[in-house]
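Below, in structure tokens: the form predicted alone, a single chain.
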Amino acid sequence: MKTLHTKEEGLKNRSFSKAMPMKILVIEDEFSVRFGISCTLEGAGYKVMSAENGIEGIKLFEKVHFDIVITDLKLPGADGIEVLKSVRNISHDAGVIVITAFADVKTAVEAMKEGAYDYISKPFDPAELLIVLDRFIKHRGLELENIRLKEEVKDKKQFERIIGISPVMQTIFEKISVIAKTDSSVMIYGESGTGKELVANAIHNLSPRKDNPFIKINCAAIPETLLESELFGHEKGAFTGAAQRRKGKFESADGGTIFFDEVGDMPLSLQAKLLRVLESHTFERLGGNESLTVDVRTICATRKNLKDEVKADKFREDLYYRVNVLPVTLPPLRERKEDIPLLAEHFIEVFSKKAGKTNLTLSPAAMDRIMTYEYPGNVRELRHAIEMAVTYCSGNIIGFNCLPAELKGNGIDKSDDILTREDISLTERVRALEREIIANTLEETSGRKKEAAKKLKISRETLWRKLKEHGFPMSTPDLED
């Protein structure tokens, strides 16, 4: 049963927060009803077009994108059910509300089974129609939010926090805080794996747009033939396989932020079209003539030197100045090695939980190696290395041999090099060597302290004291384990 609402309730619940006014197509053969509905909707701030029969309405819908279709069930030419099926075939985004006489309520219910959002029985108060429209807008908003949240969950494959105590990263954090408050275009530079997407996430989440969509597109991962359709959407029949109208990334990002990862790989043919959108905030879908207006903030990222790309005529100079308003350069991991222990600790915690392991720590040899390695893959490579090491280690110690082959180099544990190092004292060398021997023994015994003490030919009490002295993770002091 439909719930009746008063005019006051309808006005109270209405909301007009969309940056792009919703477009509504009214299909009604009675002029007075069609005219009355159109005036009511236009007065409420909607963009309205109308048709006097089903065939005319279907043809109009094929040419123009409408968010909602309001159609009578009884129409000359093509009835409301045919209109509904045609709309659903052309675009799944549009909502359909049917108007019916009291005697045809059964037919209206069948229309809802075919995909109509709701129906209204004649005669009806204009406020009732506005209430139904308001419900549809809120319903569609929830659907879009659900899609956005699913995208966020799907994208959470990397760590969610940017981690770093180095001075260079502290400067980056300060920059992000300032940049996030503005609405200017941002360009993030950095090698692959340095965390450019994390910075983009942080800028959006700290910005006034944080409650609106954050849409990501990887310019290097999408074929050139599909990239234009991804950005701007397409109309039905725009190309082979375009079975229905589809929104693009810009349209989906309206009111929020759009992130172009690896923008330096965007084809020159599309760079001009991107520049036009950034300057005018308008675009057309592929195969369409309708001009759409959007309100988006742009964040770009690249591993390339765009100045060199401009000189090589691979990147438009005018686009470079448009997207490079607020540049942020992320350092490679090899230039902020003081962050490696913190990052390693974070990854060990993340992956040990997934593996059901506790109290894991890196052996001195393993720590020494992850500190001296150059990381061509940056933080992403460190993350994968720790994930592998946690998976293969036994006991509480992640030893040198648990590390990936790339980090181990020739596979030889060079912990005895510490005996010949000239930068540390004899006491420090002895202490480091003792810790290494204990760590290797615990690795051999899978962390069983009783067995390790026996192999080391010391008492269990002495081993426990040595573990505390060398900073090994301490569990309950059960000397029988």
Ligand SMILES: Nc1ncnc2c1ncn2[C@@H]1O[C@H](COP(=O)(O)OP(=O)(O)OP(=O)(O)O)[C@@H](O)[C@H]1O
Second form
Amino acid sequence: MKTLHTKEEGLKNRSFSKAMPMKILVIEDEFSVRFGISCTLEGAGYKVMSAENGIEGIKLFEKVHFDIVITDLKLPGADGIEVLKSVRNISHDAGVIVITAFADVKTAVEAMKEGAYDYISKPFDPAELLIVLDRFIKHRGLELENIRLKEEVKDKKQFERIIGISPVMQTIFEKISVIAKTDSSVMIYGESGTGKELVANAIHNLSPRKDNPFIKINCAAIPETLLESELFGHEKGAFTGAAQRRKGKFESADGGTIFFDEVGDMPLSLQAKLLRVLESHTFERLGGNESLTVDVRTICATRKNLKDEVKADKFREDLYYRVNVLPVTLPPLRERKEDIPLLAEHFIEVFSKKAGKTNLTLSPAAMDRIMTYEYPGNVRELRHAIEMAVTYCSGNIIGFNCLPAELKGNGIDKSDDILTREDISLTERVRALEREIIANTLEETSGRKKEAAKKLKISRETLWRKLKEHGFPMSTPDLED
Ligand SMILES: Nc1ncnc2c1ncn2[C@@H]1O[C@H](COP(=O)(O)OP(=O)(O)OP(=O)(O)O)[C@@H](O)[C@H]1O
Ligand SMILES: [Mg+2]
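Okay, that one was the form predicted alone. Can I see the form predicted together with this ligand too?
Everything in the complex follows now, all chains and molecules, and the chain you saw is the first one.
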């Protein structure tokens, strides 16, 4: 008896490549049919073995590995359903195709419920059988590909520049890799700063369209009057100021992907026009009669709840169903705090490289705050906080007091508080305090030194000297006047 293994394990160990011919077991009591099927299959390059009754077929299946079993339903000894059940007991991944008498569709349906892949009614054309087999192989190929992708993505801390180890992000990585291979419309939901654009980019980069354009359009940033010509382009003289014919985003995206950012903010008048393009793939430039056809994949993103927008008559229901085919929801950062240390580490690396600093780490108090803060601005806010902290911190430790005001809140952290530290001399404490005050003032003035000097009631020259002494990065544009 073969050992029972799960479908995924079975598929992983199996090759469905053309290089290794697939093995098929044919169980059929009528000699002429059995012979006919075997010849057809061998002619098509398969390896075939056959049995003339169910019991013999099951015995053979226990001994030899087969990828596919084609079995008649009516058999002497064990019938087709029993064969199917025995095959399923031994292996989850062998495909079973049953042959039924023309009138016996009911049993065929029962067989499908028991896990048969498909059925074929007698009498049948050999070509028909080959088509069913081909479909099965393609289906298994896709299953295999999905398993491979899942394996590839599993436990990766970073996926296409998206960082995350939380289970929810891991699931999103898997989802992205599957979605990317399809051509369906994707809808990315998430609060501001959760990484919607990163996900849209990842989907395009992993898709078969990756070598073609990825065109982004921000529906919230472009005035309603301009959005239509942005999308569809215009002919020369279409409106005042249209001196030249201009390509729209749809035309530019041909063959690639078009990304509608903040699609929930698209004006209703344009939603109808967008729906038409998505349904027919055709449109006209503004002021033009020529119908243009494009091949584009659509990805949309919104921070809004589109269902609520539909209820409030702000978003067309028909467009909602058209764009919401494959929804992906990015949770806010506060709901996946496991990702914070990894993200923080990544941003520290990025920004310390830019600032020419090395070996920076967060003090325990700063780390604690970074973990407990709620991040209304999500990953973008964390990124910004780390950028500020890296810029303004001295030495190798990013202390609590280097964090931006929003994170610090009203908290003064004693463990980082230089005033209470007894392990350093008075001079060092005063120096550290001076640095802290300067850093805070620069933060308040967004790096503007003239303003900072005024606040500190010292001359600009003194501030410059102190910045140098304390090792502030002088080249950082934020610090330029
Ligand atoms: N998981 C992540 N890993 C690494 N960087 C991230 C991640 N999520 C977001 N970011 C970074 O945070 C910033 C915001 O991300 P992005 O622009 O994709 O968010 P968004 O959801 O589109 O925001 P908005 O709704 O404001 O447009 C970017 O700098 C991006 O690189
Ligand atoms: Mg965005």
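Heads up, when I say rigid core I mean the largest set of C-alphas that superpose within 1.5 Å between the two forms. Positions refer to the first chain, counted from 1. Here the structure is a predicted model, which is why all the values come from computation and not from measurement.
Comparing the forms between the two forms on their rigid core, the Cα displacement of residue 131 reaches 2 Å or more. After superposing the rigid core, the C-alpha of residue 75 moves by 2 Å or more between the two forms.
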